[in-house]
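So this first bit is one chain, no partners, the form predicted alone, shown in structure tokens.
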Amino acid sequence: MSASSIVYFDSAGAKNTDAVLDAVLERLAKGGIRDIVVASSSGATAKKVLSSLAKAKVNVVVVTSHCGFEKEGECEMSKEMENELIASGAKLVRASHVLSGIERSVNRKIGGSSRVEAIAEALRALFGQGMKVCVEITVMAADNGAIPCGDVEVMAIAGTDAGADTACVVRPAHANNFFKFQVREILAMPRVR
């Protein structure tokens, strides 16, 4: 496959969403991708992705935060939005964040650091929040059986705070085989984090 160009942004954030979706559509046209994983807390980014990919024959998996992520006992994405996304053909995954999970709770209570959070921080520092989330949501989707795993390639879309500013093509892996995960193509990302 010929090399794709990478779209770089001067800063992170939702203002880059449309350009990320353009890069995603350009890469989809080259073939080989049948599954797309997108991070979406409220559902707004997922709706944009689904609208943009309406004519594409791909499995869209929306990965959202676990209930209680922002406020105890509450889910960020409303049930109405979940139903709308599913009716639009998306699969929905709600799970604990694989790169923090219970480790974050232990660190908040007794201090220290964890290897899992060190991986998350390394991804954030080296490639930005969006890339860290792309890796995380792909593992979460694989662990939930929402995407194939192994020697396949899927596309991941995520962002910093809101919207999308990062997209990549990856070889997914389950959490128990995390080091088989590979970022194979970077389609878009912020230069400055």
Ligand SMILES: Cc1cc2nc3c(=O)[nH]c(=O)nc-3n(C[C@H](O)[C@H](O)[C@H](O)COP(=O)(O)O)c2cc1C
Given for the second form:
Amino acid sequence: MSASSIVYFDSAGAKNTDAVLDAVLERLAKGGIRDIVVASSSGATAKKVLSSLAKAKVNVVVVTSHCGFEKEGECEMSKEMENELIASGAKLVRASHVLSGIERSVNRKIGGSSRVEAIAEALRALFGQGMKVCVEITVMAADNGAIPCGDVEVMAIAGTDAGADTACVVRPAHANNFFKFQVREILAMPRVR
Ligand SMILES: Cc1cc2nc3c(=O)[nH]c(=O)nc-3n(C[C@H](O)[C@H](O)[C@H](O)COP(=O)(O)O)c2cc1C
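Return the structure block for the form predicted in complex with the named molecule; the form predicted alone was the one displayed.
Below is the entire complex, every chain and molecule, led by the chain shown above.
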């Protein structure tokens, strides 16, 4: 494949969402992508992605945070939003966050180092929050069976707290074979974190 341009943002955050979607559409037009994974806590970013991809023939997988992430017993995405996204053709994945999981509880309780959280921190430090989330949600979607996994390329979209500021094309992997994961193309990312 020939060289492609990367969209760089001066800072991270939701204000970059529309520009990320433009980069996603541009890459989709080049072909080869049939699955898109997007992080969406409230559903707002997923709705934007679904409306901008309305004409595209792609499998859109929305990965949302696990219930209790913000507040014990509560799910960030409402049932109404879940139903709306599914009615628009998306698949919804809600699962324990694979790059923190139960390790976070062990850390909080007794401290020490978590190798899983070290992977997350390395991705955050080197490439930003959005890239860490792109990797995490793709593994979660693969483990859920919502995307194909193996010698395929899928697109991932995520951001910093809310919205989207990062998009990439990746070779997915399951959690039990994480080091098969490859980031093959960066489409958009913040330069400064
Ligand atoms: C599984 C999951 C993990 C996430 N982890 C982080 C994180 O570590 N750091 C961060 O800044 N945002 C994180 N996010 C936020 C997303 O990257 C994205 O910006 C957000 O889900 C968009 O939500 P919205 O639809 O409400 O705008 C995470 C979201 C999900 C669903």
